[in-house]
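This document starts with one chain, in the form predicted alone, laid out as structure tokens.
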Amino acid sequence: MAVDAEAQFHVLAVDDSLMDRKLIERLLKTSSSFQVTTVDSGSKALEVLGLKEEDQTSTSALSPQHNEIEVNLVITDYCMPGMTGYDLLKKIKESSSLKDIPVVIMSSENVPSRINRCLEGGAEEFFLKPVQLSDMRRLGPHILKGKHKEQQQLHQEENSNTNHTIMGSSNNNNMSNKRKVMDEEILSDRTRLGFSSSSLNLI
């Protein structure tokens, strides 16, 4: 059963080596029967997000573009020509719409300044390489987390729509009744007014 579920959870695998592509396919589907999209470069992985890069020389012209994969986390080398992982990482983050999914960093430089910006960046993980199985059985409770934040947005975006509604329902209510009111209002004038021409022609 847990693989099962399991196999519904999506990786991107993100890296410019085609070996270290294929060993993390192997070790993502050998881990949790993860469903995995590698591509080999940062630009290829947001086409993949629903993401076009529309200006290469502008970190923020991104349109969204209608994506119908499902991504549920993102692991992706860190040096890349063109588009590094940490940029790739800083455009999935600044996105409202991708910003909940969990990505990784793997690398096989140790340094630590590297290291702690990807992490204080919003990275999950940063993995040496060469990646163990053991580091890919540590992604599950990520992308889980990542389904959870998912969900708990769209929660808070129905129960704003729903009180939204609430509030439009209440508004036309009040606008009913002070047009009932007014209508009263009208109406007794119009009576007192009638009396009075009465009274006028009686005397």
Second form
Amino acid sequence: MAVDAEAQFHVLAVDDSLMDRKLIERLLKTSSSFQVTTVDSGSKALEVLGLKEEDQTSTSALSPQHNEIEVNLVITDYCMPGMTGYDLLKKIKESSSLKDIPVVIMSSENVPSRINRCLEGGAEEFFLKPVQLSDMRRLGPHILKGKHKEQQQLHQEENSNTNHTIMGSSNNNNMSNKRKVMDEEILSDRTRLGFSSSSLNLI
Amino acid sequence: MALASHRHISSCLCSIHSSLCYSTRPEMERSSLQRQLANLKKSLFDQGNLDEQFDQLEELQDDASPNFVEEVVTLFFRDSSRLVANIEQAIEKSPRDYGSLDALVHQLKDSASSIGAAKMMKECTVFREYCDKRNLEGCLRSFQKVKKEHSTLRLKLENYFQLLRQVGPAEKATRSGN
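Switch from the form predicted alone to the form predicted together with the partner chain and give that structure.
Below is the whole assembly, all chains and molecules, this chain first.
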């Protein structure tokens, strides 16, 4: 069964400006059939990602039964009151459950030291505002790379666990099963289309 | 005036060929509106009120989001009006906090850049330069210019969206200058 890989990708957009949230959502939905969730602060973003307030400083991984949705990419404004985009980036990268999610930072200011700091902090890209449709094309490779890392992690977990349940089994861990099925289909799509792991291009 | 003569011609035709008129009169009015719309759009670009970022917004509008541009512009004026009011307060405060003032103008400029409000961005840049130099007179002068451009842009865009509505949902304004 052919799976539309793009339609499954979920992007979390973070910006304190309503106008900018509206813009980024339209850009994301227009360029690819991404599923988009927008929030107005870093702390709300962490909630959506499944890091509860008290866990935000720890590196504990939460089980899927918590109020969490799967996010394949986070795109965040840099300048926000309270938690900045950089702060959010650091929290994501310091979390064992979230560190493989690619993060992109947006800013209206072209400050080289800021850009470097973000990239060194683990951001995949730095977009200058106003963000353009052409910028959206740069997201694909990072999303696929993130999926690949997640796939590897899941395979590692599988190897240490002899219980290979994929479809149709009664299992209370439905979320991770669903993810596994999606990932295996994506992996087979990628192999079929001949993508190399070093250069992934999503048109 | 072209508009008046069109109306005259169409009313003459109507007395002779009423069935033909039924299909041509709305068309004539519509094409006149389309021309007004194209002229207004051209003027917005030629006068430098808007730049290609506005075209980008129109490219994002489609059947799924048919009023996208107007919605974004409405949000812009909501934000910008608030910022202009805050700048007004900050500039009258004594002693003046040029740091806070600059931060507000910066926010206004960023907002303007999202919809391609080129002239507003330029005026904000000049305003920020005066903030930097703590030049009160310069600040007051450039703030006047910012407010004037804000009003002009608002008026022109209100006109623009009204014309768009009159011309009809199937119509998309031609590209700037084309």
